[in-house]
Structure formats: C-alpha cells, structure tokens
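Quick heads-up: it's one chain on its own, the form predicted alone, in structure tokens.
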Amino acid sequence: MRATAAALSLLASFGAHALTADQAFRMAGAEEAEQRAAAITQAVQAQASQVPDARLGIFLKALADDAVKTAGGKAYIVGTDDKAVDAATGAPATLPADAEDVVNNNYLRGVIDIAQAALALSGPDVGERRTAAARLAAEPDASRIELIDKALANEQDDGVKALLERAKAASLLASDVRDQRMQAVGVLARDRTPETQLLLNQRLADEQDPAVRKVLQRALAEIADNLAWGERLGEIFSGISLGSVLLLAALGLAITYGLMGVINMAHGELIMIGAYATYMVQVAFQRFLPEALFGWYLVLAIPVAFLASALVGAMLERGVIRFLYGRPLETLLATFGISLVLQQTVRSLFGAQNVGVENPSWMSGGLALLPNLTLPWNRICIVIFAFLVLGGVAFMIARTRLGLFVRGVTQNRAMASCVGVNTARTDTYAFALGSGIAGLAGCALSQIGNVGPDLGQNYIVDSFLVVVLGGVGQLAGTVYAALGLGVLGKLLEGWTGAVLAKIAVLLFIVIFIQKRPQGIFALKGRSAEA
C-alpha cells in the first residue's frame, strides 16, 4: 500500500484528465450500488477519449482490495500502516475520525473486476491484455465498444486482437441494427468455444428477426458439429482414464485371486493402505521439510505406499491365508473378516473423516487439447503409471527367478517343490506381490478422490470383475478387461446415466461370462486344477 501512495503522489502532477475527489466519492461513498456501479463505469468510458489515468486503476486496485474510506464527501486510500492518502490527489492526508469503510457486495465486485480489466488494455503487459480481454468477451456490454474499439486500434498482439475482436462481437449481440447482429454471429461463429455457443444461444432466445434467427441457428449447428468431437474425445478419455484405475485396482488380485486363487476380500483394504501411506508421506514433507520440496512427496509415496501394503499382506499371508489353501470358501469369510479389522483400526488412527491429499504442483492444471476438452494432468500421469506398473509386474512374472517360482508353484506345487523351490515362501512374497501394486493402487487414487476408511470398497467388486472377464491368472486379459469396461462404462453413461450404465455393464459381463466362464483368455493356474 506504501507504493500505492507513493504511485499516487508522483500520478499527481500528471495530465489534465485526474481522477477528481467528486469522482472517487461517487465510486466509493454513492448511497446505492447502482450509483456506484455507474460512476464507476462512466469514469471508465471515459478513457476511451481521454489520456488514460494510472490513478483510476490504483483507486479501484485500492477498492477492490477493500482499502477504501470515505467522509466528508471524499474518498482516502488507507494502507496497511494506516497511514491515508487523498484518493483525487494521492497526497498524503489525515483520516477523519468519522470516516467510514467502504463495503463492497458481489455485484459491485464484478463491476470493479470488469472496470480493472477495461482499464488493463492499454497496459504494457501482453499477458494481462490477453487476460483483460478474455474478460470482457466472456461478459460483454455495448457501452464498453468505444473503449474496444480504442484498445483495438492500438493493439498489436494477434491473440488480444482475435479476443478483443471477440469481445465487440459479443457486445453488438444485443444492437439495434441487425447488419451488426449478424455480422457479430459471423465473427462470433468462428470462435467454436462452449463459452460461445451459450453467448448465441442466449441471443437466439431473445432474437425476434427470422433472418438473424436464421444465421443463428447455422451458426450454433456448426459450433455444436465442431464440439461434438470434444466430448467424444473426452468420453473416451475418461473411459480410458477409469479403465486404468480399474487396471490399477485389479493387478494385485490378478496375482493373489488370479494366480494364487485367493479370494481375497481384503484387497480393496490394502488399497486403502497405500493411499494412507501417501498421505503420511504428505503431512512428513509438510511438517519436517521445506515447502519447496513439496512437490516431491509423490515420489517416495510409491514405494512407501508399496512397501506398506506389501507387509500387511505378507502378515496376512503368514497368519491366515497359509492355512486356508484350497479352501476358498473359509479364504473368503477370514479375509471379509480381516478387511473389517483393518477398516476400523484406520477409523481408529486416522478418524472416520476423510483425508486430504494433494496434488503436486507438476499435476495440478490440464492440457488444452481442443476449446471444450483438456485432459488433467493427474489423469494422465496416473494412466501412464498404471501402464508403468503393468510392464514391471509383467518383466516381473516373465523374466525374474520371483515370476519363475511363482508360475512353477501355480501350474505344479509338487513338482516345483520336489525340484527344490521353497513354495511356502514364494507363496509369502506372491501374495506380498499382489498387495504391494494394490498399495500402488492406492497411491494413485489419492490423486483423484478423497481417502477415507471406505475407499477399498468402491473398488472390491469391480477388481473381481475386471479378474473374471480378463481369464483368471491372464495380464492381458486383465488389461483389456479394465479397458474395455472403462471405456463401455463411461460411453454408455453419457447416452443413459450412471445407474443405468451400471446395470448395464454388469449385464453384459453375466451374459458374456454365461458363453464363455474362462474369459476373455483361457483359464490357467491353480484354479484351473481345483
């Protein structure tokens, strides 16, 4: 606030066009808002003819940030330390005793906004003139045309022209003359945004001419062909985007249900786990180092979530799941059982209540592929992870002496023990396998969703039947079970609704289970020899 007085002060021996104490009294102290919005607007109007006056952007800066006081008919900016200046003159001046805030509601905000941004166009700053005048397109008003037309004569950014161009456009809407509405709906038809497209259909509504009604109506046909391929694009990636999820979520089971045949129903409970190792690791970066290093909690989360989730599961594995072998059923029950344990010992630690975990700022924002589709950052990193993960356990399984014993335990335990391999180990470090990528499941749905006791749940029924379509102990069949489904599931709540796409999906997965119980591929594994 120093500098704004300071500013004020030097502003003062400036140009004949100074913002005048009656003018700042009218801005701030006007008994009704409507009074105000209009003094503020025609001070505004005002430099579309005039020498543009810094001191108008710092007072409404100042009114804007609510260090406005107003007595005896004039208007003071007050600073941080108190100290007063002469809002007219930006001389420093003695606050009277009786002068008073001055309150601003929303309306009056978006008023002050939209004068800032007028007064932003003659600015040096490219940037904020591309800002600027976004704004004035996204909300236009015909008296503001005198001062476009002004910004636009000095402009010399192409990307500010097209917005300032817009932005006319959008204000002659509403003229008298129909030439300017149609001539606005031609220039305003090659701008094919979903902000447009509602900017025409307004006017459409209130349009009387059959003739502009008419170039309307073509105008909107074309707009909505054009984002058409925006939200088919962005169904499918949303479809991908849930399939690996889906993929994430299943892969652990695809290992311990898949190859193991361990009906596991404490699987959606070690997910949990990974996502609240995550969060531990965010409140560790938060509280013991610097915040600039913030950004790279997510990278010791993986493993931590990894590691968390595998030593439950391998606990699980040595206290309960060993005794169970070949006894699915009682597998079943004890690890319903344990997933209730684990749900309220997390109530107990952490609270009912959901946690927050945050985004890193690396995947905060989203990429801008078309006007009405932009991916978000968080969405494609965790589907390039999902796919990260999937070839490490497939090099796992494939190409390690671990994926060995495990496929040699799964087709013949007698053999592979006769032959010298440990299977009760390897039985430990499978299903600590399995639970580890369920934690890494965890991990990348506490970037998407909140994390809370009941975040396995959402997620334990749809593992099994990623598990099932894809062929029990097949990755591949996983991967395109998890797919396939996510993309179904997304198309088909655009055409019906989440409900019935639901309902839908699960029909499709009895009847095509009905004609083909293996799956997608053939069944292997244990299973296959009980």
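Positions refer to the first chain, counted from 1. The structure presented is a predicted model; accordingly, all values stated were derived computationally and were not measured. What changes on going to the form predicted in complex with its partner chain:
In a two-body description of the motion between these two forms, residues are grouped by which rigid part superposes their C-alpha better; on this basis Ala221 and Ala254 lie in different groups.
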Given for the second form:
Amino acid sequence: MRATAAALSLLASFGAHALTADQAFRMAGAEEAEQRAAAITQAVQAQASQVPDARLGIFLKALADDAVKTAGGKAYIVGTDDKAVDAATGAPATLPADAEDVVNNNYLRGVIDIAQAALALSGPDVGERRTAAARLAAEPDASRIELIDKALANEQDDGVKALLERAKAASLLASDVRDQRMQAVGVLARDRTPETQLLLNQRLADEQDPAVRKVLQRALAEIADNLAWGERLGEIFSGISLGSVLLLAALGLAITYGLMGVINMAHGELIMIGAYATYMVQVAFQRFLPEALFGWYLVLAIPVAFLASALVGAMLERGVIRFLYGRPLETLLATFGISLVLQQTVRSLFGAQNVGVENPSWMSGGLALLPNLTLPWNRICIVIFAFLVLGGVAFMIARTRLGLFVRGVTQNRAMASCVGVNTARTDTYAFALGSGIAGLAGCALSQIGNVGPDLGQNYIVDSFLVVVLGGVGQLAGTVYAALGLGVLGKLLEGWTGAVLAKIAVLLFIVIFIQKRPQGIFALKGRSAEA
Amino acid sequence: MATTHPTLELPRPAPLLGKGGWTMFLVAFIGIAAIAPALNLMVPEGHWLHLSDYMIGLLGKFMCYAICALAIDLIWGYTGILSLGHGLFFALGGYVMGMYLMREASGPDALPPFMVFLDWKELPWQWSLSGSFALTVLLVFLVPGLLAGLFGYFAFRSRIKGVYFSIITQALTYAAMLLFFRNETGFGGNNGFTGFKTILGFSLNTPRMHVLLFALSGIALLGCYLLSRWLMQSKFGRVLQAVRDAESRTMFCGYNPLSYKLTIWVISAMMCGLAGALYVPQVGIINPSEMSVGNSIEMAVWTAVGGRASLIGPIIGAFAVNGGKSWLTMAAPEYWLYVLGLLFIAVTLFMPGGIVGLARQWREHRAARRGKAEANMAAAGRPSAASPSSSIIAKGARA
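Structure of the form predicted in complex with its partner chain, please, following the form predicted alone?
The next block holds the full complex; its first chain is the one shown before.
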C-alpha cells in the first residue's frame, strides 16, 4: 500500500489545480476502497502544494457525512433538501435517476478524516490547525511526511509547529534510515504523554537495531518515570480532595458533637439543606437574573446555605436537643427521628429525584499540570474552600467572644453560668454555628455530587468516624483524621477498588478505636471514667 | 479473736413467672400454636373469625421483629450498651438460612441461579456447609455469635462504651453492607437471595407451611422471652444492671464487666440471628438493605417505644411500631416517615419509659389516688385530729 501511495504522490507532482470531475468520481465511486483512498490522498497532496480549492474541503465533508452519490462518471453532493450539486464545480445539477449511494467502510472513514485534517493544516484558523496537527500526530503514516513538511514551512504558530514536529517524528519512527529513527525517538521523548509511551512501545517491539533499541528503552524509562510522578501526584491530590470533603462534612460535627457532646444524627440532613439552599439560589438566578450573572450565584449561595442550615439547627436545639443534654444515646434516637422528618420534608417539597446543580463556568475544566495530570477546578475550589472554612472555625473558637463562651460552657457549665454566661443561649448559638457549617459543606458538595434527599445519609457515617478518630473535642484531630482518611482511602482505592477500600478504611477505624479509644488526640486527664 | 457473725438471710430468688404470668404465658402459647393456626386453616374464608394468610404472614414477621427488639433490650435496656449493629446479626442469620434455601431451590448439585448468571463453575467456600439443614441451624447461631464475640471481645476489652460503641457498631454494619452488595463475595450482590421453593423438601408456599413458620416464630419469641427473664432475674442479670448503672463501682466491687458484657452481647446477637433465620422463609427474600444503618436504628426504636428495661415492653413496641407502619404505608405512604420520625422524638422527649412506662405511671397514679381517698376517709372518721399514721400512709402512697 505504501508503494501505491508513493507512486500516486509522483502523479501528484503534475499538479492538479482544482478538483476535477474525474478526480471527484475516483474519490467517491472507484470499485476498490484502496483506489478511492489513493485518490483522496493524491487530491489532498496536490492541494497542499497549491492554493487550496475550497471545493475539495466541501466534497470531503460531504463524503464523511454520506451525502455523496455517483452516476455516469460524476459525483454529486446531495443536500438535506434533496437538491444535488456537481461535486467538482458546485453548480446545481439534476441528479440522474440511476445515481448510487456512496458507502464508506471504517477504513475509508479514517482516510477521509485524515485527509480533512491535512487540508485543515493550511486553513486560516489556529485552533483548527492545532486539532488537525494533533489528529495527524495521533495516526502517524510515512506517506504524509511531505505534506507535514510543507505545512511546517508555512506555519507561524509555535504550538502547531510543535505538534507538527511530533507528527513528523512519529511518522519517521518507522523510517528505513537508522539516523532518522534515532532522531525521531529524540523528538518524541520530549513529549512525555501516555500516547507517546504507547507509540514508542510499539516501535520497540519491531525494532531490530540494538543502538536504536537502547535509545528507545532510555526514552521509555524517562517517560514512565515522568508518568508515575503524575499518577502519584494525581492520587495524592484526589486523596486531599476527598479529605477536604470529609473535613467539610465533619467540621460542623466537630462543634456539635466534639464540643457540645450532642450526637446529631440529623447532621447529614443539615448538609442536605445547605445543598438544597444552593439549588434554590441557582434556580432564582436562572429565573430572575440575566444569564451573564449566573456564574456569581455561588457567591450568594454560600451565605444562604449557611443561614438556612443554621436556622434549622437553632430551631432543633430550641425545640428538641435542649431537653436531652447529658443523655447522648437518647439524643441519637431523637435526632435520627429529626433526620427522617427532614428527609421526607425535602422529598415532599422537591420530589424524590435528584435535582440538578450546575457548576458555574469558571469551575468547569481543570488545571493541566502534567501530561497525565489535570486537576479539576471544582475539586481545587473545594480544597481551598474547606481550608477557608477551617480557618474561620478555628478563629471563631479561639478568638471570638462566642468561642470563649462555648469553650467555657463546655468545660464547666456551672462555673460559666456563675460568672454570667447565658449558657442556654450559648448552646443555641454553638449548635446553630455547627449546623451552619454543615450547610456550607452542603453548598460545596452540591458542586461535585448529586443533590437528593439521601445526600446526608452518604456522609453521616463518615463524618462521625472522622470526629471519633480525630478525638472528640479536638479541631486539629478532625483535620488530621479527615485528610488522613481521605488520602488513605484513595491510595487503597488504586490498589483494591473503591468498595473494598471503603471497607478496609472502616475496619481500620474500628481497630484503631480499639487501640486508642479516645482518638488520635486524647484529652488529657485523670478521670476514672476516661 | 472470735467474733460471731450474724446469720445473713438472703431473700429467696423470685420465681421465673408468677401464677398470673404462667397463665398469660400458657394463653399466649395456645393462641400461637393452636388457635391462630386453627382460625387460619379451619375457619372458612369470609367468616368473621377467619385469620387471613396476609395477617398470618404479617404477625409472623412481627414476632421475628419482636425477638430483635428483645435482644436489643437485653444489651441496651439492661446493660446500657446501645448497639446500632443488630441489623447485621439479623441479616447474617437470614443469609445463613437463605443459603440453605437457595441450595434446596436449585437442587443439590446445581449452582444457584445468580452464580450461573455470573458464569461461576463451583460453589465458593462460604457455601460449603449450606447443604445440610442441621449445620444451617447451627450456623444461624454460630455465625452472628462468633462475629459478635470477636468484635465484642476487642471492643469491651478496650473499654469502648456509650456513643463510641454505637458508632463503631454502625461502621461495622455499614462495612458489611458494602461487602454484601458486591457480586464477588458470593451472596447474590444487590439482589440477595430470592426464589425459595422448599424447606426440608416441603413446599414453602402452602398455608400449612405458613402457619407452621408462624407458630415456630411465636414459640421462638416465647422461648426468648423466658430465657431473657431467667437471665435477668439471676445474679448474672443483676450484675449487668449494676454495670449499666455504675460500671466503675461494679468493677471496684471485684466484678470483671468484660465477661458479663461479652456474654450478653453474644446471646443478644444470636437471638437476632435466630430472628433473621425465621424471617427469611416467611418473607421469601433477603438482601443487603437489611444491614442498612437505618434498619438497625429502627430496631432500637421498637425497644424504646415499648419501654426499655422491661421484657414485655420491646415486644409491645415491635408490634405497635410495625403494625402502625403496615397500616400507614398502605393508607398514606408519604406520611410514614413523618410519623416514625415524630415517634422517635416524642418517645425520647415525653415517654422515656415507653409504653410500659406510661402504664406504670398510670397505675401508680391510681394507687396514689386510692391511698389519698383512704386517708381522707380515715381523717373523716376522726375529725378532731388527723392521726399521724394516716398522713404517713398518704405521703408514702404519693411518693
């Protein structure tokens, strides 16, 4: 086949300025697929040396779209309105009654695709040229070297140039000349992507020359090294991102459970309320504000989610939890009841199906760090958000009046009351704060997962485990536990799969609690009950 | 130095059940083993005394639930340890029975349908004992018992208690649920086991078999009740209650709470396993959703609603809550979660003693009123000066 292609490229040097009727017919109606492929390649190569004829591009597109018919040695392009035009001239024509459909097999589709890419190389649009060059680089073929060389000579854009160089090197990889092969490996090795790895590996399997083999092996080792780094970093990042999700979900609980000792099984539902509040803000933006402002909905959703959950939390504390302080197991049951009621309420209001929360446009896409490492923006935002919230909570507890009161009431309620702290109000504020943080978590989680009535259920067990593992009443412990579990979970996941990793993490926690019942950071004391 | 020890007179151990208790027990036994089957099988359909197949199935199910509630009461009401993992033991008992039923349904040499579907060639090791009914019955107790023993030993040894214990039992159940949801663990994955046909060669789908399973569940419930009562009246049960009320003090008195807690924990798990094994042939399906966190918590609520630390309470609670659920999920399904949720809240806030506690309060209230009335009558008899004795009676009755 290579031989026919070479022979045809000789023919091409006679120069065919424009698409002729005969050429068009050969491209569409020849008996053998090989003949048609050769005709297409020839036409494209002829074009590359001349000012390109727009008819060829249109014709190729029609071929790819199955919109070409042949009759009597001519090819016609048939539009969606059933009007035919002559493929070579573009003049309206009547379609003969005996016109036949052109059928493309997969091989021909590939050829047409590449031909279109080759044509696009001389197009005016940089983006299109880049896609075309990438397309050629992905399917190297020695017969296109001449074409790439011509494109390289005219190309001004560095990005496209680099891609073309790569495409040329990939095409030269199978060259008969040893030095060309060596050079090609050198060029390719600079591009440390999984695709190059695959390409070089394929070459290594066929390569006979020991010197080239050596160069190939060295290049492959370098690429593998680089890719391993990308993979490792990617795993660590996804671990941190999972950890920050856990941290967000557990931070509120670190206050309500860790500091106040309330076993709040409705914590997950407070997260859910935050997510639904975000959804409602989004709907309001879609409905009442111009589209240009949509990207900003999240900015408003953050305080709304906080306030919605904080309000519900305050009502719960006033209505139910206040009566159950000091009876942890009963609080657990009562708050589980609350969680059922909240779930059913959401189901009645919004339906049992998940609702759609869209990422604002600035959160879609990702940050490409390495060829095989792209960090999604929404994950990055959540990591940053989690640490901002953490900073806020730490500040609140350590530096504000409310934080002082909360700590005072937690440590010695009677004494705090004696020095004039309104303990009942402090409890309400603290619980509302913890609930509000759950709402913030919900707002963040709505950006990466489903928002539905079951949202809270997915996080409640994890949140409790994080707080228990970190040590009750220890903010730092919560942070370490969340990030540790996140990274551990993701590392195990790469090794055993998601579900087994989850089970392993759960069992790890169960065993860890046996060893250190007070968590990573135990409160120091001498109580006999400790 | 010779000292004389005063002879210590210990109170005689109370009988297992009083005269009235035994009568009630006998009535319940006859009702379950004779009257209900007769009303279902003998009385023609349409007659007002006829007990429908639906009711037999429902009551049979409730009795299994009641065993679970009783099991939770032993560990929570009497020992003060709230387990959120009893759904796991219940499901394990159910899975052991389900494996046997699956083997029967597919024939001795054939693989269960889901394994054929997964293109497996032979039974995995977990199934090796499931061919024999006797071993299955043994495993119904052993599997939950061993798991509970292992888990409980480590947990109680490190003195994990209270909420910590609840949360790690929850984690254990959650982990088990995730494991059972997987296809390659060999338990039917998502769908669990279903399509049972026979048990010991007898068809599962005859009215006689339904009634038999119903009666067996009832007898198991009565047996569990007697066992629990015997345990709780013995010294063993008293130590458990002492552990519940003041673990450190019990320890300082020379008792090692570990063995006591572990024993009751294992017994409780085994009871739940038995309930699961009786439940599965009656409902005809078992799947991992039985291990969901919510299910285990719901079991605790049956106990709380009926009344903790009383043996009849959990049974009443299981029947009341599940009866309400069956009725409401038919009448107004969307309100069931509201009712259940509000029930959780109301019971913890207003009825810490559950239904039994309410009854007890009412009885005391009546006794107090009667005492007051008697005192008033006595005072009326001697109007000059109230006798000190009568006022003491009145005060005592009111307290």
